[in-house]
Amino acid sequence: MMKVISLVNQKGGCGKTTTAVNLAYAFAKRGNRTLLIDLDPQAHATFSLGITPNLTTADLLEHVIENRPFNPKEFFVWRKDDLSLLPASIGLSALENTINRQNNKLEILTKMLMNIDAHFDYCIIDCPPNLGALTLNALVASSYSVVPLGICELSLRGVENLNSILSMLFEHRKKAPYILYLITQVDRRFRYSENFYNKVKEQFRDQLLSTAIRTNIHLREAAAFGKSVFEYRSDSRGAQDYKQLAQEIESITQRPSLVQLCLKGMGHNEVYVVGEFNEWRKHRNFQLKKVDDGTWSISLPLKRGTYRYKFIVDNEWINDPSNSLQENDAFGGKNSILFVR
């Protein structure tokens, strides 16, 4: 299955976009089939490519929406042999209004990606500096999010209103991508670089990527010229820091998936999960602890796939009542289903 990243921040000037373009080169150049969706209005990850479209994600968008039949190859812009851009237009902005009246508004985007999911290994989303209609429906397609932090407080404004967004997610949806936070801009002859970087390793720990990505002169030419870094200058500090990354996010997504399942009830004494991971057996290791009176909550490793599932609450097997993905079991009951990317 293919793995959706999305590039994340309601600040501008963080190296979202750029981070959103070179990673996507360095993964193609690891042999990484790899698709680069320009999401933000302003088209500045197609910029950065020096491409100018005909077709836009827009237009394919529009198609999804209108249940309109179509060959997705025929958006994408193909870069290198591993790499190909979905690329944005000022279009997105009027269609974001469309997007907000649809009954399932967050949804455009995960539909559009299951029609492409087969053709690619990645897939980087460069989102616009808001948390908006498209934003909300990168997230929800997203199995992770990175989040760039250039060396500046402002840049740490926006994570509370991120966090409250994926807390709303969660709530409702009981999915939401995993969070990776990633320093940018970085120049280690100053004080106050390395006093930032302490501080952000210490409020958000093991989701701070090891890789930072210094400031480089070579990664704003690159983009004037329409080039990745690794097309302008692959000797430079900024393609060897992107070429870092990609070999770090690439080792962290072949990880097996943490997955969190509740079930909210008053009243229990004890609350297994049993499932397709663990042969439908009852075990301590499954045990659903008790977060508060009437929440129950157990964390998963799960590789990729789908699992049928079940919960036993004292004895008695029901299927999780806040997973709308449901089957008939062999019993005359409901087994419920979970994906995981």
Ligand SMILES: Nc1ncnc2c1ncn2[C@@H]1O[C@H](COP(=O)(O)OP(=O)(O)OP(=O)(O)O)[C@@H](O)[C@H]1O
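All figures in this text were calculated on a predicted structure; none of them were measured in a lab. Positions refer to the first chain, counted from 1. First, how it differs from the form predicted together with the ligand.
- Domain motion between the two forms: of G158, G31, R255, H283, the residue positioned at the hinge between rigid parts is R255.
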Contents of the next structure:
Amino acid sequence: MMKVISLVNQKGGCGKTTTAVNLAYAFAKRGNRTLLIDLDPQAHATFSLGITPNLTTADLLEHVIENRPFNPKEFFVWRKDDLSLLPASIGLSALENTINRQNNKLEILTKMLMNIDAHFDYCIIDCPPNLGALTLNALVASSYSVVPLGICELSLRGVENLNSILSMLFEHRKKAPYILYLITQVDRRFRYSENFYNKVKEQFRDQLLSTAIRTNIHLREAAAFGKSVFEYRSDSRGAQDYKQLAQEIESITQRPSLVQLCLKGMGHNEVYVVGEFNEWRKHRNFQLKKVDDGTWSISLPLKRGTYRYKFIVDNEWINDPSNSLQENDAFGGKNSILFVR
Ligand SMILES: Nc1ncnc2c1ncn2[C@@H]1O[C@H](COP(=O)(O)OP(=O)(O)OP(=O)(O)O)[C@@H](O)[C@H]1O
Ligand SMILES: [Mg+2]
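Let's compare: the form predicted on its own is above, so bring in the form predicted together with the ligand.
Up next: the whole complex, starting with the chain shown before.
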């Protein structure tokens, strides 16, 4: 199955496009069949790879909206073995209005990707710096979203808005991408970078990628020359960082499947999940997040198998009321049962 990863942050200039282009290139270098989709009307990813498009993302999505059959291969520009690009143009901004008029306006991109699932291992989507219909389509289609945080407080402000959008998506669809935060433009000579890092680590814990992208002029220059940093300066710090990032994300996406558990309930203060996957121990990594007033949720990466579990709601152990699969426990109560395939 193709793994879809979108680059999202409504804050401009935090490194979405630089990351999309170089991560896609690094994935392909590691032998993954990779598609980079430029979903930004500014078409920066397209320009950063020096491509003047003929057919674009907008043309392809138009086919999907009009239910016209298409041959995806006609739309892709092959960059090298294992890497192709679906380029953008300013035409995408007009298409955004068309998308907004559709009944299934959030699923247009998902529908397109279903047609090409067999052709690629990874699809990387570069989003525009807003939370409009294009970005929403990308969020709905993605299993993972990488949120680049340039070293600046404003990029954290973007994250708050993103989180409320994700809660809404989750409310309506019971599904949202797993978010990974990435620190970009790090300059360790400045104390501010370190303070920022500590603050972000505290806030995002395991969701913060351990690779950080350092400031590197070759990243900027490569884009100006229409090349990935690997083609421009393969020995640069930028190339090293993106190579390491690709390794890290690859191993995260190859982990066992993510299982989402939810609990409805107003007025709870703290909810944990305990079970056979964590030796029934209450641990902060297994604390559910409040996604809105009445819903608590957690994504667990679990290997195939069968697991018994319970929630701990403000110190009271309960079974999962939304799961009808349960069995008696040793204490006269019930355990919920989860099958992971
Ligand atoms: N690690 C880095 N070191 C040096 N320059 C960088 C780095 N990351 C990004 N840049 C430069 O910063 C600028 C903004 O980066 P980029 O275009 O990737 O951000 P973006 O989030 O895609 O912006 P937008 O929101 O406008 O799409 C670009 O000129 C890029 O070359
Ligand atoms: Mg960009």
